[in-house]
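This document opens with one chain alone, in structure tokens, the form predicted on its own.
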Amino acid sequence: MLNVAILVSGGGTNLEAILLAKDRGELPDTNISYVVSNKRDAFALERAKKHNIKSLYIPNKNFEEELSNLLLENNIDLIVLAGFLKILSKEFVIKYPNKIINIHPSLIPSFCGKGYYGIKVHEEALKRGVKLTGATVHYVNEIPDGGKIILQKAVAVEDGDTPEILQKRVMESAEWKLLPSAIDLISKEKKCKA
């Protein structure tokens, strides 16, 4: 069984997609152990409670130290960044090679790296006039959005798109499908190695 901790900072729509996939039986070898936020008022914490998942707010000041303790105490195999808007330090990331994944709302290597998150990614895609965008699940390393790609899904940019419309389409068509699929893929790899 793959024990997962999900890190969030906001509303938790990607978290909800994972939890709904779990409810549908699409993550049979995965245990969602914890949802952790660096924002006290993140609605994602409420989503976790509604699904009877343990949740915790950790302030930014001691975030990585407290998170490391939680991961160790709960035998966490995989950390999922699902709308987590804090860059983890190089020292933290190096301690967990190939154990942290992130969802990014573009087809990496486009519109990624430091400063590219949320609506800004979609604003830049529209500004550049791309015809395809999408989402990418990748392993996290010390370079923002620089880790090995696990899965990608393309989404068409349509005439009349605003950043908000495009963001919603990318979430619904790509992010909410890719993230549970990547977790399932990693859980199956772990099961094969066991």
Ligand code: GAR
Second form
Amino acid sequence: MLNVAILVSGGGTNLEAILLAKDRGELPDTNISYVVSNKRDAFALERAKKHNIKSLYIPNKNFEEELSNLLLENNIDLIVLAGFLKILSKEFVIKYPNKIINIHPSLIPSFCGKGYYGIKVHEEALKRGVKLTGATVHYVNEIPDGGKIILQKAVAVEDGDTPEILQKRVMESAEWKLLPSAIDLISKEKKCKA
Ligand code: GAR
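Follow the form predicted on its own with the form predicted together with this ligand, if you could.
Then the entire complex follows, led off by the chain already shown.
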């Protein structure tokens, strides 16, 4: 089993997509061990509770230290950033090579890196006038949004799109499918190596 901790900061629709995929039996080799938030009022924490998944709020001040302890105590194999909007330090990231993945709401290398997160990504895509955008799941390294790409899916931009409309389309047709698929892929790789 791939033991996973999911890090969140906000609404948690990507978390919900993972938990629903698990409920449907689509992640047979994955165990969702913990949901951790750096925001006390993140709705994602409520979603975790509803699915009976252990959850924890860790303030930004002690975040990485407490998270490291939790990862060790719970034998976590993979850290999934699902709408986690804090940038992890270089010192933290280099301790977990190929053990952290992130979902980003654009086709990397477009509209990514420092300052590109959430709705801002879609605002910039619309400003630039791209006809295609999408989502990317990638490994996390010390460069923001710079790690090896695992999966990508393109989504069309349509006339009259607002950032909110585009965000919803990218989530529904790309993000909520890609992130569970990437986790399943990694769990199958672990199974093959065992
Ligand atoms: C998602 O669109 C996710 O891709 C994005 O934040 C949103 C969180 O929504 N993440 C980033 O921009 C990371 N750079 P959610 O809390 O409903 O999953």
